[in-house]
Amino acid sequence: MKSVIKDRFIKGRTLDELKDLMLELGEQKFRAEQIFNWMYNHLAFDYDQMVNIPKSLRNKLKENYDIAALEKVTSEYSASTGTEKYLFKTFDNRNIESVVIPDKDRKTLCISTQVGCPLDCKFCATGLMGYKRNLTAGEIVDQYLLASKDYGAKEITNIVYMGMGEPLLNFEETIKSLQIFTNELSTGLSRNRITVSTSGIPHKIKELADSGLRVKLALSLHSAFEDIRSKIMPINEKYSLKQNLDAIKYYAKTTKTRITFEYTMLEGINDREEDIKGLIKICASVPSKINIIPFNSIKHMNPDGISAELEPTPFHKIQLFADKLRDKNITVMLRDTQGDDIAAACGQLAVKF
């Protein structure tokens, strides 16, 4: 599947790699930059629209190579907040879905690496529809260049890994889709524009700080204490806390980045007074904040076990959890549930294959 895919498609290949298929196709390395710069950065989707590539390399590009990782299907669009929802499918027919996030001085694209997620996190829709395959580069980067085709080049100022799967289970397309994305030639988004999510894959958080890409680094925390975490994400008996609260350290440190702990508030699971002690402990070890995410209904899966238990937190407990931290010097963002109204919330996200 793979080796089909790396073939057929030209969208996803880094400079450098296009730089070696300018040499195995008897073109001049240069013409690297040309394309490069037509597809990830003035959003091209026809050869023909490169007018300072020879016709004859064009036609050579198109007899070989689709330009297109993506088909958009359609989109869905909330009118109380202005989200975006869209649907596109893969070459082989799979489904993703991503989502475009307004805000006051910002639109946030939120993009996904996998068809579906292997984790099976308790309180997210994507993980109850089980995992298919790893999405390429070409299929990250064209979630990005689809949306702005439609918004306008620029439009979208921020990227975050945080639509369907795990970033890091998908290591090498992510980094290939970083190394495009912070390109100079490419998009024009910087790197502190952009932000990987991860549940906690602690060797590869590691491996993403000795990249030397210094993207932003999210780790989706939802309780400080063992237990609690691995009975709503079972990943954590397989990479515990302790473990990836070194391997965040590690990246603060080699990055000089601050870290994002993702919390969704759970109703009497953890929003408890010891819970935010726990925070407080753990934000004293490291540089971040805390971003506090209402939990959204995954009704629309028929979820059973303790999925289907799960409530909100209600709203004035969570801003007087928010409030006691912010007490001890924490910084603490409440993220606003915007496009629950098309099931396009933080953990919302999910399709049939």
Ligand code: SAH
Contents of the next structure:
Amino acid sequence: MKSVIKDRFIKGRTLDELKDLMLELGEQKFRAEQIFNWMYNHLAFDYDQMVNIPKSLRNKLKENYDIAALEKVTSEYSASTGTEKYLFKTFDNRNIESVVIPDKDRKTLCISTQVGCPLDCKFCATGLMGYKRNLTAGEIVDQYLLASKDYGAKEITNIVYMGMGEPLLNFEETIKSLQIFTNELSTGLSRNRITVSTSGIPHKIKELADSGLRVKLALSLHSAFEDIRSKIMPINEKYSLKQNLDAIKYYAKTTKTRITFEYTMLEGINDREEDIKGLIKICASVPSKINIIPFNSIKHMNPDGISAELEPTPFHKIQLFADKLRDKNITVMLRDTQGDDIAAACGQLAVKF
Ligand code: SAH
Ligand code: SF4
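The form predicted together with this ligand, contrasted with the form predicted on its own above:
Every component of the complex follows; first up is the chain already shown.
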């Protein structure tokens, strides 16, 4: 199926792949740069917008390659927070979601990399919905291009790979999407406005470090202790926290960036005094900061087992927890629950396949 998808769409091709395509079609290589720029910078969804491309080539492309990799189905706006959730449909009728999160001086787009997720983290609605398939680079990039079409070119200033799915389990397409986003002929987004979030796949973290892309990396930590982490994130049985900490140290050193630890506060599980001590130790071992996320309810998924027992840490306790970390000179960001009212907050994305 993968090659069918790749053959049918032009969106998602990197500049090098477009150059190869031009050669295959008997065209000049510089056309690749023009088409690349039209699709990813000027948000062209119609070949006829590409006025500097000869009509004969436009027609050839029109006949053989679809431009839009996704179709916008609906969007839902939260008036209280300004958050907007998009529902997109793929060519094979899969549904995926992306979220635009406004802040003072920025608009961040949270994008998906898989239809569902195979990793089954106990606190995550996407994990509970199961896994269907990887998204193509075209489908990853089109979330940004379609949202930008609504918001206006260059209005979306940041991208976080924190929607549905585990980006590092869809490594090849994630890398291609990053190559497209960071190319100077493309979106104009600099690498430090793009964050890839992972539950922790150590060998892929190292490969991302070696890719030269130097985007920001966030590790979903959620506990400083192996046994607790394994209980809420089964993937920790396969790839331990220790292996992941080694990998992120390599990432920070190779890319000269600071790692973000994401930490969703779960009452009685990771909000105790010993958790603070564990976090202080980990933060001392690598250039980093902590992003504390209030636990967003997943009750709309009717969970069972441990997922049904999870409760959010009360907000005043989260603030105390954050203050104790700050006292040790750790940078702590306390994220608001944004978009909870439209099930668009972290970990709430789930749709029928
Ligand atoms: N798969 C990747 C990226 C998508 S999840 C990862 O796990 O990092 C994005 C972030 O949302 C992760 O830090 C994840 O742990 C967090 N998250 C998942 N479910 C959540 C929930 N119900 N409440 C708060 N944060 C949640
Ligand atoms: Fe997948 Fe991330 Fe959700 Fe875990 S938190 S199930 S890795 S999307």
